[in-house]
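The data below hold one chain only, encoded as C-alpha cells and taken in the form predicted on its own.
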Amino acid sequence: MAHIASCELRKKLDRFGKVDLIYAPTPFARLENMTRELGGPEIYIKRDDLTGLAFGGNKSRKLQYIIHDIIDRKCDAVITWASLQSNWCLQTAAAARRYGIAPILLLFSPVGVPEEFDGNLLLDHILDADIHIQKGEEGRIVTMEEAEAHVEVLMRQAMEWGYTPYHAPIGGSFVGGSMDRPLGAIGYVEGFLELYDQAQRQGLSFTHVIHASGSGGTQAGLVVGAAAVDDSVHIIGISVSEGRKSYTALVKGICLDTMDALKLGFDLPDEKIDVRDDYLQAGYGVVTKEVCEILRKTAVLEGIYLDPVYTGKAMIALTDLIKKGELTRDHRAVFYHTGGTAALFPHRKTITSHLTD
C-alpha cells in the first residue's frame, strides 16, 4: 500500500536544495551467482559504493543536501567527527573540497590502533584536510557528549582562525550541530525512491532491503521512503555498533524528524523500525574470520568488494536470514551496498591472516 505516489514524494524532495555530488542513479542489478549459491530469494544489489565521490559510499548521497545547507548558510568550513578510518569524514572532506569549503576533521583513535596514513586516513591527508586526532581510552568508545564537546572547542578555534564554520553531526544523520533538519536521512528517502523507480522500470517489485546501519540516517531514510510509496517493503538495518533497543529509538527519532520535514501526514508503526544486533561480531571495527570469509565469498562469486566494518556484517546477516528461512524463494531481497571499501587496506594484515589459516 502507498501513502502517496512516488511522483508526489519526488516533489516534496525537490523542495530541498542539493548540490551535484554523485553519479545517479547508481547501478541496480541481480546477483546471479549469490542467488544460485544461497538458494533463497532472488538477490539484487544497489551499488551506492559507486556514487563517484572519493571512493564512493552512502555518505555522498547525504552530503548533496548538507553541502547545499553549508553554502546556503554562507559557511566556509565544515567540522565533523568520527573514528580514525571514518568513511563519513573522508566523503565530507572530499565534498567540501569540491565546493571550496575547508574540511576540519576530529578523528578518534582507539588505544592500540596505529595512526598510519593508510585507508581513509591516507585519503584525508591527500585531500589536505585539517586533521585532529584524539586518543581514545582503553576498553571504551567515546560518547556522543564527549565528542561534541571536543567539536565545540574546534568550532571556537575555527572562528579565531577567521572561518565561519558549520558543525555537521556524525554521519550527517540527525538534527544537531548546525544542522536543523535531518538532511542525511532526506538523502536516503531519495535513495529509496531511486531504487523503487529502477525496479519499477525493470518490471520488478522487491520485498526486503538489507543494509548496514551505523548512525541511523540511511536506515531512517529508507524506512520513510518505503512507508511513503510502498509499505509492503521491509527494511532491515544491520547494526554495526549499537544494541537493538537504544539504536531502534535513535532511528525512530530520525524517522519522525524526517517525516515532519517532508510534511508526510501518516503514522509510522514501531514495527517498521527493524534493527538487528545479532551480527555485531566482536564489536565495531573488529575484523573477524567470519567477516573475512564473506568478503572473499562475495568477491569470488560476484567480483564485488565489501568492506570489513559495515557491509561485510550486512552480507553475513543476509546469508544467515536465508539459512534460517526468514528470507525464502517467495521473496526478492535488495542488498544496499553503502560503500566503505577503502577500509580493506588498513585491515589487510588481519584479513590476510584469516584467509590463509
Ligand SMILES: Cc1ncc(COP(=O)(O)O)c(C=O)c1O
The other form holds:
Amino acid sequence: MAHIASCELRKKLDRFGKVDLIYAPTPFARLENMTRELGGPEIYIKRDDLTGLAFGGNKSRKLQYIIHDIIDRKCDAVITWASLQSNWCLQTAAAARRYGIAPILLLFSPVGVPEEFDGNLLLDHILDADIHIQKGEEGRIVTMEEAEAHVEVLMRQAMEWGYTPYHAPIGGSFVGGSMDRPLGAIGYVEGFLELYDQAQRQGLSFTHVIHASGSGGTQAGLVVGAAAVDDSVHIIGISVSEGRKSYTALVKGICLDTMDALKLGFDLPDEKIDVRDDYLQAGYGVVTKEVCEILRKTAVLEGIYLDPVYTGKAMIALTDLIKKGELTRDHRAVFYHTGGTAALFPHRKTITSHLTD
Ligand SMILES: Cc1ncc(COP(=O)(O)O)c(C=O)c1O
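Given the form predicted on its own, state the structure of the form predicted in complex with this ligand.
In what comes next, the whole complex appears, and the chain from above leads the way.
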C-alpha cells in the first residue's frame, strides 16, 4: 500500500535545500554469486559506499542537506564529534572542505586504541581538519551528554577564534545542536526513493532491505520512505552497538521527527521499525573471526569490500536470516552498503590474524 505517490514524496523532499556532494544515483546491482551461494532470495546491492565523497558512505548522502543548512545559516565552521575512527567525522570534514567550511572534530579515543594516523584519522589529517582528541576512561564509553558538553566548550572557543560555528549532532539525524530538523534521515528518505525508482525501472519489486544501523538516521529515513510509497517493503536494521528495545525507541523518535518535517500525515505502526540486536557479536567495533570471514566471503564472491564495524555485521545478518529461513526464494533482498571501508586498515592486524590461522 502507498500513502503517497513517489513523485509526490520527491516534491516534498525538493523543498529541502541540498548541495551537490555525491554521485547519485549510486549503483544498484544484482549479486549473482552471492545469490547462488546462499541459495535463498535474489540478492541485490545498493552501493552507497560509492557516493564519491572521500571514501564514500552513507554520511555523505545525509551531508548534502546538512551542508546546505550550514551555508543557509551563514556558518563558516562545523563542529561535530564521534569516536577516533569515525566515518561520520571524516565525511563531515570532507564535505565541509568542498564548501569552504572549516571542519573541527572532537574525537573520543577509547583506551587501548592506538592514536596513530591510520584509516579515517589519517584521512582527517590529510584534509587538515582541526582535530581534538579526548582520551576515554578505562571500561567506560562517553555519554551523549558529556560529549555535547565538550562540544559546547569547542563552540565557544571557535567563536573566539572568529568563526560562526555550526554544531552538527553525531550521525547527522538528531534534532539538536544547530540542527532543527532531522536532515540526515531526510537524506535516507531520498535514498529509499532512489533505490525504489532504480528497481522499478528494472521491473523489479524488492521485498526486504537489510542495512547496518548505528545512530538511527539511515534506518529512520529508509523506514519512512518505504512506509510512504510502498509499505510492503520490509526494512531490517542491524544494530551494531545497542540493544533492540532502546534502539527501536531511538529510531522511532527520528522517524516521527522526519515525518513531521516532511508533513507526512499517516501513522507509523511500531512493527515497521525492525531492529535486530542478534549480531552485536562482542560489541561495537570488536572485530571477531566471524566478521573477518564474511569480509573475505563477500570479497571472494563479488569483489566487494565490506567494513569490519558496520556492513560486515549486516552481511552476517543477511546470511543468517537466509539460513534460518526468514528470507527465502520467494523474496528479493537488497543489501544496502553504507560504506566505512577505510576502517579496514586500522584493524589490519586483527583481520590478518583471523584470516591466517
Ligand atoms: C559504514 C556505516 N554504516 C552504517 C552506519 C549506521 O548509520 P546510521 O548512523 O545512520 O544508523 C554508519 C554510522 O554510524 C557507518 O559509518
